[in-house]
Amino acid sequence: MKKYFKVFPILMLSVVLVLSACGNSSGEANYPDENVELIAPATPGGGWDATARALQNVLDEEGFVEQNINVENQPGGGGEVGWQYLSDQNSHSLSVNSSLILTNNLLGQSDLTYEDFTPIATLATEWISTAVPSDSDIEDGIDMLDRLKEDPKSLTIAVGPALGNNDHLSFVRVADEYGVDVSELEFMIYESGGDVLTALMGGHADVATMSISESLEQHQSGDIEILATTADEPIEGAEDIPTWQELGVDFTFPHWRGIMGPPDMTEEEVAYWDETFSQMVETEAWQTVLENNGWQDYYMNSEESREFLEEQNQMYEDLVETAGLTD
């Protein structure tokens, strides 16, 4: 009996510990265990909004996720108030993102950098259209590049809703792209898309960059004549509409949105959205979202991504020196 006493306490602690390490994996394992937070670092009605909720939408339709899916509208320095606000939160809370988070940090304009958070997915794209008046006298894309690289400043070209967006740095990097002093480029700075888009209809400007879903109705109307897009490959639907690979300049350009987390994620975490998010990019309903927005499947998982963000702030922080909005 004296024996069994002694060795009862042993057989607790033993016991103790391995429910312990159960417990542990069991909560690993669980991930989600509580509500997640969905970010959009925008007001309702944006691009970064559409995501988020089209995000939640899908994920909860089919189930992916079985805790609570909430989005977060956190608005404010063109993304910089809802990171900053990610930066502090547990990994419960995911956020829209998009180039913006690079060109912040290369513009002097945040402190954050991409390599501040964990990246979970890149999800999708749209591209980038350049258009002109349907009355313009420009033939084509190439015949507009050959102006501007025998005069940069002979067309006003117009952009919104600031210099340093996609807008204006896909159409810098096609015209450096082709030779053109795209120092001497004479931009008119508008402040949406849709202010951008009356400008050019009603004369004010000779060419306008803006994201094909903000210029396709009114080219298939005949309203302006777009004549170019960033895209690898034609527009389905717009196949009329060439790339600038099809007119002989080697250049694309996405308009990327993605997906990432606060800091220090763990690997079982990222793994789960890995898996998560590979499996919601095949389903129909998410199908449904691209075609609905005018965007195209761009996914890669979180390695990609991380692989991929380092590659577009190279390129970015060439950009932006090639623009001249470095000091």
Contents of the next structure:
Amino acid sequence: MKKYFKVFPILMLSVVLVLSACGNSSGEANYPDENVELIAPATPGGGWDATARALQNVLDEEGFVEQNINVENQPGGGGEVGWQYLSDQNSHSLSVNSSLILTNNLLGQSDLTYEDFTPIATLATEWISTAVPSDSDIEDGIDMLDRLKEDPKSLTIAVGPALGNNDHLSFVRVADEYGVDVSELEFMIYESGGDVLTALMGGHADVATMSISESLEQHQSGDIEILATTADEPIEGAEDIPTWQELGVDFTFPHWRGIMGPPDMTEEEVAYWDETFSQMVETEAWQTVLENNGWQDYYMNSEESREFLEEQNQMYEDLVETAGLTD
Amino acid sequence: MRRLLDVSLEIKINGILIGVITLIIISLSAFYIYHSGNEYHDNAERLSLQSARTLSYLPSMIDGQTLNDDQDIQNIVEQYIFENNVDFVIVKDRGGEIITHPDPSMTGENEPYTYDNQARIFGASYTERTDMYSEPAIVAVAPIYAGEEARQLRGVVKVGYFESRIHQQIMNSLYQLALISFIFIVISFFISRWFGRYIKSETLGYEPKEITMILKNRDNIFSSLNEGIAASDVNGRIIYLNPAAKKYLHIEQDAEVSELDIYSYFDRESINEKPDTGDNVRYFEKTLYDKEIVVIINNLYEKAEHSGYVFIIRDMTEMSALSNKLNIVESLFDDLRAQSHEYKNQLHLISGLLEMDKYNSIREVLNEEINHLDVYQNEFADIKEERIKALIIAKMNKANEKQVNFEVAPGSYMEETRDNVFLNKVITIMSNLIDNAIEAIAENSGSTVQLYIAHFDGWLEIAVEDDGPGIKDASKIFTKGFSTKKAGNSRGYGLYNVMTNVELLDGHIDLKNDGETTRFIVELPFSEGG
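The structure above corresponds to the form predicted alone; please provide the structure of the form predicted in complex with the partner chain.
Everything in the complex follows now, all chains and molecules, and the chain you saw is the first one.
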């Protein structure tokens, strides 16, 4: 009997040794050492897809990344499908993101949060405009807000493709700031930005909220009139359009786009992308992309993006929780 | 604590086993309940959210740009509740007017938007825990949109699960679990009782304390003994040695005994020898480290199977010294008796001669007597071993008494030995041989018995010769009970004893019978001092 007790610790020791020998010890290779997958969590043709393909072109043409970059479309659920997919990939997959990564969770559409990923960069932003038909009797932005304050149901507001997106949130935010009872606002929800524009021009809605890239052309052609933008400074080429700040409503609202990676990326990998993107945004090709899409440079590196996301998340949280509760 | 532990072994085992099993069962149950509780909760959240969404998407909930008739919605909801496992459904329009409610009287009332405002403003769908209704509930909220081309948010649907129902489910599984746990604890109770009894049967019904006491007592008793006690298994591996045994075997008192082999101290043959008697006890004598010991061996049996040996080692040094001394004293006593007899005869003779005035004859007698004394001294001056000398003197006197000449052959000598076992056996051999010879010729007066003893090349040679009638049946003489002498009890062992002792000493015995003389020759290996 005694003998077995003597054997036991030896047995345990050997088990431990065998187990520890099985532990992996793979070293750091040169990153990236395989093809980079760039996930566009939307169908081809949308904003995310455009961002992904623009990045693919610039990074490829300017020779920043030696490995091939492939764009992978994973549409569905307002980004949910693509980001779920990303969360299971290795560090050679990146995805385009936007504020939906924050609002999906806040509005109960998704269990994923921005903290489930590694922020890589914030690249560009566009601003959001509030527009009325050209024959509208609304004089300016403040006039519109006054009318809504008087009777929130007096104007119908066109938005697309769903409540809770940036166009919608930014309008709610402005109205909320101004003291409008946002819970009474009459939003008309259209399938796409194009439909919103059509509805506005056809007089089906009194007001519309959409990104500047969608509205600027019609504004310049005189079909609609942009009352204000959420930008922090006048829009290049359309300096006559006031910002909300200029109208006395103190807020800006970027509709930003960025890049993030799967969870648990190493510091070296993040540093690689910081270097790559900080150089890329300086290139001529990238400036052309921004110009063609009506975007503005909004570059932030990984660390800055993380702080920005936290800040934005707090802002959205406050907005969603307090909107409609104030009188 | 001490008092708690002061209970019988059976209770201890029961306590530990039942305690451990109960602990395991209870902690596993708690773990299971916690998890299944979470799961029930998650399920309720998921199902209520699913239901709320499903209801909000139902085309029949809306009519064009607005909500459907109150009655229609109530019908849909009632059917949904009937078909699905939800507790209540509330539908209200954007203004907060309640369209359906589990409490019909609430219909048409206005319920302000509080926690469900996110659904109204942002079109969010989510679950919340709320105390707004009759009891705590998990409520999922989903927006209802109306419109074809341009959709508008027209109301919200709320689907609720009462937490009490979730708790009920948890309680149900808890009852089942409790029942199963109880059964297992009962089973474990029986198992532990059985185990306790089993252990008790293994310890022969003794409590561990009692066993400790017995062992301590045994140790004390064995330690106080002068006799060595050793135990070994059947392969000779030593299991136990008491302090005295360690002393006999020259083993350090604090040495570990389990690595030692009893066969390195005692011969395998002496240990394994089949006992003559039925009770398995046997013994042998041995000289070990200058001590003459007797080892008594007893077989140990476990369930009728031979499992080991118990050895009792007794120091015989003093006893054998005593017995040798006794022999010598006895011889001297015989000697004195014989000599006084002899001298009495001589005195009678001298007195008779004096009567007859034969003074020359008196002188002759006296001279002869003086010579005889000298021879007596000289004959075995070379025999250095005192005890053998004593034996010879004793036998001489015996021979004298029987009118037999007994002489020691010239050139006889013997060295001293310290091996008492050897010496005792030699004494037995010589004494028997000489006795036999004296007996054999006792009737023929004038016959002579001659003893020769000498060393020869590491051997001790002893020869006893007589000129008696000889032995008729030479082949039988060494068997037990054979005797040439006439009937009588306790006879016939003499030569058998000689034979046995010669064999024990690895010696030889030879008989030469040439008609005139009968001579026994014994050769024994002799190592000086050993």
